[in-house]
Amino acid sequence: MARIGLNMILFKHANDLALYLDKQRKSGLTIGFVPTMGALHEGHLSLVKQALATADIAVVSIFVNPTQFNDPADFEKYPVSTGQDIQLLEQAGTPILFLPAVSEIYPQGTDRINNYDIGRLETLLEGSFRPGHFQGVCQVVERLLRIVEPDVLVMGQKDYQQCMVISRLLQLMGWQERTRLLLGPTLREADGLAMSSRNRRLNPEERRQSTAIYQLLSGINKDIRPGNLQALKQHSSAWLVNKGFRVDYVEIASAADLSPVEDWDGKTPLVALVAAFLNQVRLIDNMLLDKTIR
């Protein structure tokens, strides 16, 4: 445990941050979770100010994770900026920042891997285009889950699916009741791209082509009509790869449960969801769809 600044505590020990978090609990302190994997952006500290609001104390993590990427060399890439990001979560109020090794998270190695029965998100959208992400997604904040045990965990509405994959987790590990997850809405741009560690991999031209895909979900959320969807969505797709993209999906799904839907009542409500790269860079975004939601 070390002292940063005047505000912030630093664990790097799993356990001494569970005996600390013991402390507060049984002093009556309702506690706050935002993991996260560094490089961290105004989008990230939204949340770590709504588990502020939403509880006495908040526990912000920065791990990245390396069982969840199924490309070793966009794990070698994801961008780390820890001193930055401790200075950014200093200046936002952060009480506790847990920033563990690998050997902390993994003592007995990073190969036992549980198997997490998460259903059709497993399959769906990223669960197909990168296998064994969201088994790796699960281990790790499984893990950090028990370290801190939060009353609240709070995560970024821009990882859509991944939210649902973490609902599903905290219902395997009984612990819906428990642990409240809250989604913070997507932060994005000026220009409307959605606030991602990632943007800081593209170069100028291509940040500026990135904005094509919330252009691309504002049309879908414009144009949708009830009736069958499957020229919207090739269409969009055909849109993004003129633009210059190379696209793994454009999908428009139930907001519930993400299954895709070919022919829209008029009344479920949608989600639309994009994943493409711009050269060697794989953004992501999602909107829910006005006229969907009532």
The other form holds:
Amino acid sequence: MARIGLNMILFKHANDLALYLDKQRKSGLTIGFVPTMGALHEGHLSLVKQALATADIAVVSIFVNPTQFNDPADFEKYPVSTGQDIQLLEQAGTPILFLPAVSEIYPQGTDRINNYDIGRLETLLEGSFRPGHFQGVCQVVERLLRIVEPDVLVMGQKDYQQCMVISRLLQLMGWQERTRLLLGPTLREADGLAMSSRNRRLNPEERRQSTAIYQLLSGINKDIRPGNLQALKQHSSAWLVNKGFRVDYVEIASAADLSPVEDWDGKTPLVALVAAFLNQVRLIDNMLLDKTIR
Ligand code: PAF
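After the form predicted alone, can we look at the form predicted in complex with ligand PAF?
Every chain and every other molecule in the complex is listed next, the one we just looked at coming first.
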């Protein structure tokens, strides 16, 4: 444990953090937790604010989890900016930072022992394009949850499917009553691009192109009508390809369980989701379609 600046305490060891938090809990304080992989931006900081607003103390973890990268090149290129992250967290008033080494999170090594039954989330959308990704996410989040034992877990809605996976993980752990999952809204740049650590990897030309995703989602939100959605999905995907993307998926799905919707009754709440590459950088985004929510 080390004190950084005036306000933040840094922990590198799981046992030290767990002991410290145990003391806080016994003195009646509630704990909010924001797990991250670093390369922090305003979106993360808004989650920290949410944690501080709903619990007495907030813990932020920074750990680039090797077991959730299905593509080794993506892992190697994942942006790391720990010094800057620490400054941002300190400015945001984060009391506790957990910055573990791989051996601290995976003392037995990084092989997977558990298999998490996350049902169709395993094979839909991100699950289908990033095999094993959500198993790795569950593995690390379970480990972090067991160290931090938070009252409130705050996660960003930009990773819509991941939020569902974590809700299922809490169920599998029997922790639905113990830890409340709060979702933070997606923060966007002025031109609509969803904030993401991966945006740092975009070159100026790609950064200009990237706004097409938000334009597309807004267009779907505007144009969607009850009935068959096949043409809208196909047209949307082709539009992105035309803008220079390699598209993994453009999907319009039930907001409740992500099952793809082919014929829309005009009532089922929907979410539109996109995953697409600009050269080497894979971007994801989503939008709840508000016509369905009215
Ligand atoms: O969303 C992320 O940054 C990661 O998937 C998470 C939840 C921190 C687990 O490594």
